[in-house]
Structure formats: structure tokens, C-alpha cells
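The form predicted on its own is given below as one chain in C-alpha cells.
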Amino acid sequence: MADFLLEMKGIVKQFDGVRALDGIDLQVRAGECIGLCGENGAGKSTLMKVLSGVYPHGTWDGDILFDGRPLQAQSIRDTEAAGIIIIHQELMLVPELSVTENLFLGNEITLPGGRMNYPAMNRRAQQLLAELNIGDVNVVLPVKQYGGGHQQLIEIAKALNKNARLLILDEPSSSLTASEIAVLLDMLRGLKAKGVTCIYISHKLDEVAAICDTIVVIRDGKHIATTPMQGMNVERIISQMVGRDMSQLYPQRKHAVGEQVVFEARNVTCYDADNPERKRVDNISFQLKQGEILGIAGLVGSGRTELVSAIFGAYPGVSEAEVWLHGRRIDTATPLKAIRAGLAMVPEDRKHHGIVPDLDVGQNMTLAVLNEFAHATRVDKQQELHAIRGEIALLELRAASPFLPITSLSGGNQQKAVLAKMLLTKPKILILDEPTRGVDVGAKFEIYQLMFELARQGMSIIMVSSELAEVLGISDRVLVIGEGQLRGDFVNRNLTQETVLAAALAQSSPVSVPASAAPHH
């Protein structure tokens, strides 16, 4: 029995010349929950295709050795022949399949003749979501009905199914709630009872320091460290990978808030796009001062993105919107007329919303302002790509050139893409839902760094954001949201994380706050 079930030894893989892995060396233990951890680009995801097999043998350099075997797969049915499952960020489920053809996409148990034996699969299906704990799944319905909790959990006994000694988690909880990671830590800590490895990349390191044995940083495709969770905490984990001190996770603000209000919405209300009867958005008003940044926060469902998307004419149901700018009414009724008027978007969706994946970097990032470089029917290549550069050095956008395709960059370089993709159009007013989901701690600070910089500038800024300590690190205001409606309006003072939770599961009306702080009427 060898002493590792996986070693990884001098990986290198080169993308046009660019090393994205140098020499990388990870070794995993039977039954070790190993946590990868590193900055967006560091090079997580490359090394896991490698060990998947999604980049065969013989495209990368180095070696793989498996329960004590050298490992050259050509494709990923390879690795997963040899007990190595990938679970990705981006689920592979086939929503209008059943839970059971799902778990057996690809190995279905057949009767003689080649029919499908539909009995044993469900009867196979129900056993493993019992071994799994996850309860009141009804294994012959489409996947569909189920929450994005609950779909992360049947793709993990879908990787059990398949009979995984080797379990890699890619992200497997950037969009669960809180209640559904504690579920999925739940059964991560069962299977490792059972002896099941894992590999598990997260940029919430709170979940890597609850569940990993050992913690594994790498940095610009080096492996920096490698330690026992014991010896490590969130601080040191962070300081690892980007490889300076984020004491200050935030930086320090140095911008004025302006007297004057530039920027008003009143009485947005949205009527989901399913059940007309119901309001997600129920006649929110609010302003917004010149150089200011105003958080929205509320807990998942609250709204907050329909309110965003509403003003900026994305919303995809019905809705109601005033939307004012220095005093003049605008019209925000399409995307495009709320550019025009001096808005802009970046959306929560960046897979779905705000990329276009067939096109490259450079592309992707004038799409709002190819009139500007079009002179009668064509391009002027030149200036668009002087404009592309310039959003690259400001935005310190890591790609090696504008003319790779966006889906090559990194989660953090990406949403830098469309970020300055919207910034090009010179917005007032900048909307961001979700700014930093599924970006790393060093791209983070880049994030904020930059609208402190847009905001000194004079940009108004708006920011929805799940995460309770960006709200209170980054906005001079906060808007609280509550199942539609408006729950309170803080100066962001000594505001703490209690105070806006406690606001946002509040039942009545807006919650009283200080006198300095009392809602703008």
C-alpha cells in the first residue's frame, strides 16, 4: 500500500508560453480532506483538470501517481474508471431528467435486452441519498424542483455512485445558503468516516479551516505551503496565498460624500415573473449622494437584486420604477436606454449575464461602446484596442493578451472584464450586484480598491452584496432589505453586522435608527 493514494510530482502546463502550473508537487492520503487553497488564477482549477483528466496526458509535464500507479489518462471516463470524481462550481445536472437518471447519467443498470431497469436504479438512488442523509427527495421527479442545496448534494452521490475514492470539490458552495453548506459539511465529514478522499477548493475559508486536515496554498502556479489545519487560521491561510499581510482586508476609504442627492428611485416595485399576485419588490424608495457608496443588504430572496435589476430595466417580470438623475426623470425602461441615461450594471450572473463566452477578452469588454470606435461600417481596430489596454493597466486585468477568450481567465479577471466593460460606457451612477462572488481574497481588495478610487472621483455607487462584512467594510450607507420591503436606512457608523441582521429579519416596519442615520423620505 503506498504511503499516498495521490502524488502529484513537478506538474507543469503552459498556456501559449504563459506557465500557469511551474512545478507543482501535492501528495493526499487516503481518507484526507485536503484544502487547495490560492488566488483567483493561481492556477486551483488548472491542476484539478490536469488530475481529472480533462487536459489529457502528454498536454502538461510531470507525473501522477494513484494508489501507488502511474496515472496517464486521456480523458476524464479515465480518472473516473480509476475512482477520481470532479464535482465542478457550475453543477452538471440535466434539470428536466429525474433524480435517479441523473445519479445513473452514463452507468444505468439495464435489464437483458438493454432496457432500463427502472426499479433497481430508484431503489439504488433512494439507498444512496439514505447513506447521505439528505432526506425528502423523491428520487423519480426532475431534478428541477429541487433547490441549488439540494442539487449540490444529489451530484455529490452522483460522484459516489460512480464509486469515488477520490472526491474533488470545485467551489461547492458559492451558491448554497447557510443552512445548506452546514448540510453539505455535514455529509463531507460522513464520507470521510468512510474513508472517502477529498480535495477541496473554496474561497470561504472558514469552511476549509472547519473541515480540511491539511491545507494546501499555492500562488502564480507555485506550491508555496503545505500544513496541518491544526497549526493554521483564516489570517494565516490568507496571508499564504497573496503573500502579504490582509490585515486590513478593507482599504482604508479617503473619499467625500457629497451634500447634494444625485441619484433617486421611488416606489420600485417588481411582481414575480411566475406568480404575478406576488411582490419580490414592494414600493422601495431611496436616494443617493454624489461620491457615495450605499450597500444593499438583506439575506438570500430579500430582493435586492430585483430592485437593482428593476432600476436598470433588467428585471424580467413586471415592474414599477421612478428613477431620477440630477433632478431630471429618466427612462430606464431597457438596459440600453438605462446606459444611455447614464447607468451601469454589473450583474450577479457573470457566467450567464455578463460574459459572452464566444468572444475574447478585448471583445467582450467594448460591447457597450462599439459605437464609439465605428466610423460608417467598420471598426477602427486600433482605437478600440488603445481603449481595451488602457481598461486592462487600470483594472490590472491579469491576461496575457486581449485576444484570448474570456472563459481562459480566472472567476476574479473575468469580472474584472465586465467590469470594465461597464465603466467604458462612463456611468454616473455604477450598480454592482455581487461584486466579489467567487473571487478570491487579493482581487477582492483590487475590487474595492477601485471604487474607493471611482467614488473619490465623484461615481456614485451601489452595491449588493451577501456578505455581511463587505456591506459594513466598504459602504458609507446601508440600505437593509426585507421579503421585498425596506426594513431600514443606516449611516454606516459603528454599524454593526448585528444591527442589519436583526433589521433585515425584523417582521414590521422599518426599523427606528439613529438620528443621524433616519431614512431619507
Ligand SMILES: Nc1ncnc2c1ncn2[C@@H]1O[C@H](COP(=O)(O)OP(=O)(O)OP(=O)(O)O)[C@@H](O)[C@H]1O
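Take the two forms, superpose them, and find the largest set of C-alpha atoms that agree within 1.5 Å; that set is the rigid core. Every value quoted in this text rests on a predicted model; they were computed, and no experiment measured them. Positions refer to the first chain, counted from 1. First, how it differs from the form predicted together with the named molecule.
With a cut-off of 2 Å and the rigid core superposed, residue 302 has a Cα displacement that falls short of the cut-off between the two forms. With the core held fixed between the two forms, residue 401 has its Cα displaced by under 2 Å. Once both forms are overlaid on the rigid core, the distance between the two CA positions of residue 100 between the two forms is 2 angstroms or more.
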The other form holds:
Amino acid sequence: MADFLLEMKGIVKQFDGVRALDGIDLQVRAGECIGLCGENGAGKSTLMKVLSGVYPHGTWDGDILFDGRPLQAQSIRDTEAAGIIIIHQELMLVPELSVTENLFLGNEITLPGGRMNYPAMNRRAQQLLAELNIGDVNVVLPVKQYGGGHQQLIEIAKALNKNARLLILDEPSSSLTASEIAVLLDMLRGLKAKGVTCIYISHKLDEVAAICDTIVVIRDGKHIATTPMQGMNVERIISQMVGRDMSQLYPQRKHAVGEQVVFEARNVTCYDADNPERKRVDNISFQLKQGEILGIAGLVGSGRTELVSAIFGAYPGVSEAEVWLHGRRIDTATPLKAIRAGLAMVPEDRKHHGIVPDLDVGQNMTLAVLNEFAHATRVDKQQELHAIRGEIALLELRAASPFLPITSLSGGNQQKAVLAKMLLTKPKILILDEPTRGVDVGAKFEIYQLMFELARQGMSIIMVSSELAEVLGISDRVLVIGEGQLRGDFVNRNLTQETVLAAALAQSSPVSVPASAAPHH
Ligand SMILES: Nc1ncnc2c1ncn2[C@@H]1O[C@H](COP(=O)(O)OP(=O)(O)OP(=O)(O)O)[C@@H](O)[C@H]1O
Ligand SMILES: [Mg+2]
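Switch from the form predicted on its own, shown above, to the form predicted together with the named molecule and output its structure.
First the chain shown before, then all remaining chains and molecules of the complex.
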């Protein structure tokens, strides 16, 4: 019996010009739960893609031993057969297929003769989801019926439907609510008790600390440290990750909120796409002052994303919104109109609304402003490239070249590219929906710093975030949404997480709406 279930030795992975993994060693004991930590672009996902056969044997250097035997997988099928199951950072479900069909994709139960045995699969699916405490899912409905959090849990159920000896979770919790995360962590504890070994990747370090036995930190494709969690804490993980002590998680505030109301949304209402009787957002109005950062808090599903999408003309169903900028009514019926009028939004779901996977990093960034670089019939490539390089430097975006495909960037750096795209439109009002999802602690700090600087320059910012600490750390004012309604409007002075949560959970009418300045038009 081998000492280690898994040994990776001297793993080197190069992409043209980029040495993503530079001789990494990783050892995992049977039954151990490893927390794999590192900044955006450190190489975590790449290492796991090497391990799981996404990058076939021969496209990287080094050795992998699984259960004492060399593993030379040509594909993810080979590693799955060996019991290595990976849940990727970006969701891999097929939205049009039913929950059951997704759960059994490539793994179907068939009748003699080869036809699908749907009743058996549906039963097994229902049972599996019940075990995971998400029995409220109707397994015959298409997956797209469900929100991001449920989809993520379905994805995990899909992995558990296979026989896992080593389970790899790459950022599984970034789109989960607090209660879904609790379900996930419980589930992982259960699996650990059954002897399943796991490698857990998350930028939510308190989760890592709660669930993992051992912390492995990598930086710039190199192994930095392997430390038992006992005797570690989140601060020490962070300093290993960034290579220095980070005493504060939020930068110093440099801006003061202006007196003037610059933006107003009135009577925003969104109707459910499937059930027009139901309002996802119910007649919400709010104002924004010059240089103000407005945090929008609320439970997942409360209508936060719908609210900002409707304002930006991006709500997929029927919505109503009256939007005013500098005292003038503006047309934001579509995102393009909204951008022309001076709004910009970085969406929550970068894979579906943020990036165009077929384009390179630079092309993605200039998508919304191409006409700025167009002179007569020619696009000024020099000027365009100059703008792109400026944004890359400003955001400290890690890309070897702007000509690489956007999909080759690490998750957090893709997020920065989407932010760059919107900043290039030079908006008056910037809407950020979960701007630091999947972003490491160091880069979060940089994004906050940038937000403060933009506010100092007079830009007003609306930030939707599920992380209450972030909402309180960054916002000048906080709106709380619950069940599609405005439940609170707080100046962020001595405001506590408890107060915000209480408002979010309250049954009706706003908890406290301080008198805000009267509209000036
Ligand atoms: N297909 C690719 N082509 C070129 N470069 C790539 C490719 N995939 C990854 N890289 C580069 O390899 C490095 C490591 O990326 P990786 O996705 O492994 O980071 P990560 O640690 O998972 O980061 P994050 O926390 O942001 O998800 C990055 O510099 C990334 O740009
Ligand atoms: Mg990653």
C-alpha cells in the first residue's frame, strides 16, 4: 500500500511563452483533504487539469503516481476510470438538458437494447439530490431553470454520481449562498468520513480553513509550502500566497461623496420570465450621488442582479425602469443604449455575459468601444493596442500577451479583462455585479483601490456583492433587497453585518430609510 494516494513530481506545463507550472510537487495521503491555495494565475487550475487528463500525458513534463502506479492519462475519461473526478471552476452543465440528463451525461443507464432507462435515472437522480439536501429540484426540468447556486450543487451531484476516490473541486462555492455553502461543506465532511480524498480550491479562505487538513500554497507555478492546517490560520495562508504580510484587506478611502444626486432609478420592476404574475423586483427606486459607492446587499435570489440588469437594459424578461442621469431621463432599453448614455456594467456571470471566448484578450477589452478607434473605414490598431496595454497595466492584469485567447487567462484575470472592457467606455455610472468573485485577496485589494480611485475622480459606483464584509468594507451607502423589495437604505457608518442581515431577512417594509436628498430635477 503506497504512502500517498497521489504523488505529482516535478510537473512542468508550458503554454506558448508562459511557464504556468514550473516543477511542482504535490503529495496527497488517502483520506486527506488538501486546500490548494494561490493567487489568481498561480497555476491551481492548470495543475488540476494536468492531474485530471484535460491536458493529456505528453503535453507536460513530470510524473504522476496514483495509488503507486504511473498515471499517463490521455483524457479525462481515463482519469475518471481511475476514480479521479474534477469539478471545474466554470460550470460544465448543458443548460437545455434536464437535470437527470446532465447528471448521467456520458454515464447513462440503459435498457437491454440500448434505449435510455429514464425512470431509473430519474429515481437515482432524485435520490442523489435528496442526499445532498437539494431534494427540491425537479429532475425532469431543464437545468437552465435553476440559478447558479443550484446549478453548482447539481454539478457536484454529477461528480458524486461517479465513483470518486479523489475528488477535485475548483472554486466550487463562488456562486453559492451561505446556506448552500453550508450544504457543500457538510457534504464534503460526509465524503471525508467515507474515506474520499479531496483537493479543494477556493479563494474563500475561511472555508478552506474549515474543511482542509493540509494547506498547499503555490505561487507563480512553484510550490511554496505544505503545512498542516493545525497551527495555520487565514492570515498565514494569505502571507504565503502573496509573499508578504497583508495587514488590511481594504485600502484607505480617498474619496468623499459629493452633494449632488447624479443618478436615479425609479420604479424598477422585473417580471418573472415564466410566471408574469410574479415580480422578481417590485417597484424599487434609489438615488446615487457623485462619487458615491452604493453597495447592494441581499440574499441570493432576492432580486439584486435583476435590479441592476433592468437598469442596464440587460434583464432577459419583461421589466420597467425609469433611469435618470444628471437630471435627464435616459434610454437604457438595451445594454448598448445604456453604454451610450454613460452606464457600464460588469455582469455576475462572466462566462455567459462577460467574455467572448473566441476572441483574444485585447479584442474582448475593446469590444464595447471599437468605434472610438475607427477612423473612416480603418481601425487604428496602434491606438487600440495602446488603450489595451494601459488597461492591462492599470488592473495589473496577468496576461503574457493581449493576443492570447481570453479563455487562456486564469479565472480572476478574466474578471479583470471584463472590468477593463467596461472602463474603456469611460462610464459615469459603473455597475459591478459580484466584482471580486473568484478573485484572490491581493487582486481584490487592487480592485477596491481602483474603485476608490474612480470614485475620487467622480464616478459613481453600484456594487452588488454576496460578501457582506466586502459590502461594509467598500460602500458609502448600502441598499438591502429582500424578495424583490427594498428592505433598507443605510448610510455605512457604524453599520454592522447583523443590521444588514436583519433587514435582508425581514418580512416586509423597509427597516430604515434615512431621508436622502430630494431629487434635483
Ligand atoms: N490555455 C492557456 N494558454 C495560455 N496560458 C494559459 C492557459 N491556461 C492557463 N494559462 C496561464 O497559466 C497561468 C496559470 O493559470 P491558472 O488558470 O492555472 O491559474 P489559477 O491559479 O487557477 O488562477 P485563478 O485563481 O484566477 O483561477 C496563468 O498565467 C494563465 O494565464
Ligand atoms: Mg483557477
